[in-house]
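This document opens with one chain alone, in C-alpha cells, the form predicted on its own.
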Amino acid sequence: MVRTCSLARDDEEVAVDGDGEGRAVVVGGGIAGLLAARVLAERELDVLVLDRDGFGPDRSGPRRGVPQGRHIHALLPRGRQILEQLFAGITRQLVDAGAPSGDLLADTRLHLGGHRFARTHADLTTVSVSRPCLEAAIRGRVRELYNVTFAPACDVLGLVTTPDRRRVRGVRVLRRADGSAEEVLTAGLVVDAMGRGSRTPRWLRQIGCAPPREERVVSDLGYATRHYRLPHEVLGGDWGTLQGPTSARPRGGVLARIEGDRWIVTLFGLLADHPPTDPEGFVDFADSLTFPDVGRALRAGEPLDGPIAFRFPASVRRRYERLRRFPEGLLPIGDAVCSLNPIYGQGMTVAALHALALRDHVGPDGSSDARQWLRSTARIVDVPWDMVVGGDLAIPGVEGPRTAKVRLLGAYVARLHAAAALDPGLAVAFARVMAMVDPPEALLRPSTAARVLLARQRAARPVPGASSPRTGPDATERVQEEIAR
C-alpha cells in the first residue's frame, strides 16, 4: 500500500497516491524544471514540481538552490525564441518589466580573441535580464497551467522502483515545511532537472546501476558580480559589453543594463586568476582587460553592493546514452546531463532545447523510452560541448584532451576572430552560431572559410566607419595590426 503524500500549492492542498500513472513527477524548480513541466503538461498527465527552495507567488529574488542566480546570465537568441513559442508573449511581458531588448551584434559590443567585434545589425534578437526576473517570469506563466502543481521545500532522498529495478514509480520525499516523515510519492515518469548537483548518479549506484562515465575539462573558473546604478550613455547607447578570455590572458567579463534601472558586471578569469571581492580590487581587475569598456563603466558609476563570488571548477558531461542499463521512466535534462562553463551561456538555452525535446519525445499517455531519450540529449549537447570544450581548450592550462579536431578548429576560429573585427559578414556568422540559431558546420562553408583564410589581405585595406565611436578607431588600428602579424 502507497501512502499517501499531501503536497502544498501556496495554501492549496494536493493528496497524491495510487500507482502514480498519469503523473510526472519533475524535481527541480529552476528553468530546465519549469520548461520540463510545461510542455509535459501539454500531455494531459498532473506535474508535480518538486525543489529544495521554498517559493511563493511574489518570490523574485536569488533562491539558494541557484548558487548563480546573483550572477549575470545570458537569454541567448535561440532560447528566446524557445520560450516564445512555450510562452506566447514573454518577451514583451520581460520588456515591460523593464529589461533591455536589441540586436545581439548592433546593441552590444563583442570582444573574442582578443578581437572587437564589427558592428552590424545580425538579426539577433536578444533580452538582457536577471536570473531571478527571468525565472519568475516563466514560474508565473507555468503557474497558470491548471495539471501543474509546486511542491517547495521538498528533499528528494531516493528513486521507487519495481521490484525488479528496470522502472522507475516514484520518489521518496521529506517535507521540511512541517516537519513530516519520510514519503512516497508514485508517478509514472519522473524527470531529474535538479542541475549539476543532480543525484542521478548516486541514485543509479543505490538501485544496482553503473553511473555514468564523466567527461571534464578543468578550467578553473571564478568570477564575482556586481551591481551598478550608471548613466545609460555609458557605453555610447549600448546596453551590453561582453570581453572574453585570450590564451595570453585568460581572464574577461561582460557588463548589461537589466530590469530596474540597473547595471550587472561579472568578472572572471580562468586558471586561479580569478576577480577580488573587495571593491578596490574588484575595479582594479576590470581595468585589467584587453579593452577599457568595463572598467572605465565602472569607474562613472555607483555601485549598489558588494563583489559577490562564484566558482566553477569544470564544465562536466555525463554520458548517460552509453549506460548498458538505465531504468525506464527516469528522464535527466539540463545541467543534469551536461554542465557546461557559464560563460558560454549556453546552458538556459540547451535546457530550452531539451525541453523542446520532451515535447516530442512523451507520449500522449506520458509513455517514454530512456534510452531513445539519452540519445537525444546526447545529440542535443554535442554542439554546445564541442564549441565550449574548443574554447576552453584554447587557452594553455585548461586540462582536457585537445584532440587533432580541438586543435585545427581551435586555429580556425582563432582566424575567424580576428577577421571578424573587420567583416561584419563574418562578424554574423560567428554570433549566430554563438547564439545557437546556426549549426557550427555554417562557418565551415566554402564562402566563409574563404573569407577567413583571405582576412589578411583585407586588413591592410581601409576599413569603412572605422572612426565611428562605436567600433573606436584604437580597436580598429589594433586589429588591423594583429590580423596583418
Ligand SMILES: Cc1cc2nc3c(=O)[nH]c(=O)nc-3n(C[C@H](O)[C@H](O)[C@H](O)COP(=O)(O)OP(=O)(O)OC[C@H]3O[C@@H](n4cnc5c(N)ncnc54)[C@H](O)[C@@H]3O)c2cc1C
Contents of the next structure:
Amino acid sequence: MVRTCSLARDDEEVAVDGDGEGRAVVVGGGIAGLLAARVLAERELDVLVLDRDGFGPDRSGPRRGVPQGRHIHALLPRGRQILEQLFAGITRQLVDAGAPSGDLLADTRLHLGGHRFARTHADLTTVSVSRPCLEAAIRGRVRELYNVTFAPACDVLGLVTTPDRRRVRGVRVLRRADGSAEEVLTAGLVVDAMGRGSRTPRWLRQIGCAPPREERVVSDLGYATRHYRLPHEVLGGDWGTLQGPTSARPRGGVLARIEGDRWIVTLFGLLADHPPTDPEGFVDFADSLTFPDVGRALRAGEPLDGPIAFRFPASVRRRYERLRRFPEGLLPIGDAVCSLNPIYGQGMTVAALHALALRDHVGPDGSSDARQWLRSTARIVDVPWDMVVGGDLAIPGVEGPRTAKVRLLGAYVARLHAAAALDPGLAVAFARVMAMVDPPEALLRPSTAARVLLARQRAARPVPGASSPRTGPDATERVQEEIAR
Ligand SMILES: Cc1cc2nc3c(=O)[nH]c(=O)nc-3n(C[C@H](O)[C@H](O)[C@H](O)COP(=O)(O)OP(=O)(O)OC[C@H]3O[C@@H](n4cnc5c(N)ncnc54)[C@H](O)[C@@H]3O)c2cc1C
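Return the form predicted in complex with the ligand of this protein as a structure block, the form predicted on its own having already been given.
Every component of the complex follows; first up is the chain already shown.
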C-alpha cells in the first residue's frame, strides 16, 4: 500500500503523491546526485533529490554526509568541461567567487614519479575550488530548475518494489527533522547517488537479489589537510603544486590556492605511511617530500586551522554489470559504483561522465534499461580503474596481481614521467590522459612511444633551455641522471 509522503523543501512543505509515474528520485545530493538531477530534469520528469544532510540555499561549508569534502578536491579538466556543458558559465562563476583558474601545466606544478613536468601550455583549463564551494555552486544552479525539488534531512532506508520484485517503484524514507514515521515515496526511477557507503548491495539482498562482487585495491591511504594564509607569490606565481608518490617514497602532497584567498594543503601517504595531525609533525611531513615547494611554503604561512585526517583503505569497484538479476528502475551512479583512490582526482569527473551517460540513457518518457545502464557505467569506470590499479601497483607493497601488462605499462609510465620533465610534448600527452581528456591509448601512439624511448639518448646530450628558472637546476640534473640510468 503506497501512502502519500510530504517532504520539506528548505522551509516549505512539498506534497508528493500518486503512483510515481513521471517522477525520479535521486538518493544523495553530492556531486553525482546533483548532476543526475540536472540531466533528468531535461526529461520533463519531476525530480526529487533526497539527502540525509540539511542544506539550505546558503549552505556552503563542509557537511557530515561528505566528510571527504574537507580535503583537496581537484577538478580534472574533463570534469570541468562537462560541468561547463551542463551549467554554462560555471567556471566564470567560480572565478568570480575567488577561485583561481588556469592551465594545468602552465600555472601549476606537476611532480609525478619523482620528476617535475616541463612547463608548457597544455590547453587544459582547470579551476581550483574547495569541494563545499563547488558543490554549493552546482546545487545553486540545479535549484534554478523548475522541476527539481530538494528534500534535505531525509534518510532513505530501503527500496519499494513491485510484488514480483523485478522493478523498483520507490523508496522508504525517514524524515529526520521532525522524527516522523517512515514514509513511502513512489517513483518511476530511483538513482542511487549515495556514494561509497551506498546501501544498494544490502537492499538487493532484501529483495532476493545477490549483491555485486566488490573488487578492491588496498592502498591504505591516509590524508591530512590544513588551510593556510600564504603570500600569493609563494609558488612563484603558480597557484598549485602536486607531488605524487614514488615507488621509493609512497607519500605526496598538494598545495593549492582556493576561493577566499586561502590555500589548502593536503598531505598523503600510502601503505600506512600517514601524515601526522599534530602541527609540527604535519610540517615535518611536508618537508620530507621529494620536492621542497610545499614544505617551504608552509613555513612562510599562517595556519588557519589544525590538520584533520581521513583514512581511505582501498579503492572499491562494484561489479553490478556482472549480476544475473537486477531490478529495473534503479540506477547506481558515481561513487556508488566505484570509489577510486582520491590521489588521482578522478571521482567527480567519473560522476560527470556518468551524468552524461544518464542523459543519453533515459528515454523522453523516463524509461530505462537496467542492464544497459550497468554496462555503460562500467565502461566509463574501466579507464580510471585501470589507471588507479596501474598507479597503485607501481608502489611496491600495494597488494594485487602484477600481470605482465601491469608491469610493462608501469615501466613505460615511469620512463614517460622522467621524459616529461624535459619534453613538453610528452608532459602535455601525459597531462591530457591524467585529465581524462584523452584516452590512455594516446600514450601508446608510435610517435609518443618513440619520444619516450629516445628520451634516454636525448638526456645524455645537453638539453637546450632545460634549466628554466621554474624547473630548477637540481631537479633537471636529477631527471637527466635518472633518464640516462
Ligand atoms: C579524501 C577524498 C578526496 C577526494 N578528492 C577528490 C579529488 O581531488 N577530485 C575528485 O574528482 N574526486 C575526489 N574524491 C572523490 C569525490 O569525493 C567523489 O567521487 C565525488 O564526490 C562523487 O561522489 P558521489 O556524489 O557519488 O558521492 P558523495 O559525494 O559521497 O555523496 C553521497 C551523498 O549521499 C548522501 N547519502 C548517503 N546515504 C544516504 C541515504 N541513505 N539517504 C539519503 N542520503 C544519503 C550523503 O549525505 C551524500 O550527500 C575524493 C574522495 C575522498 C574520499
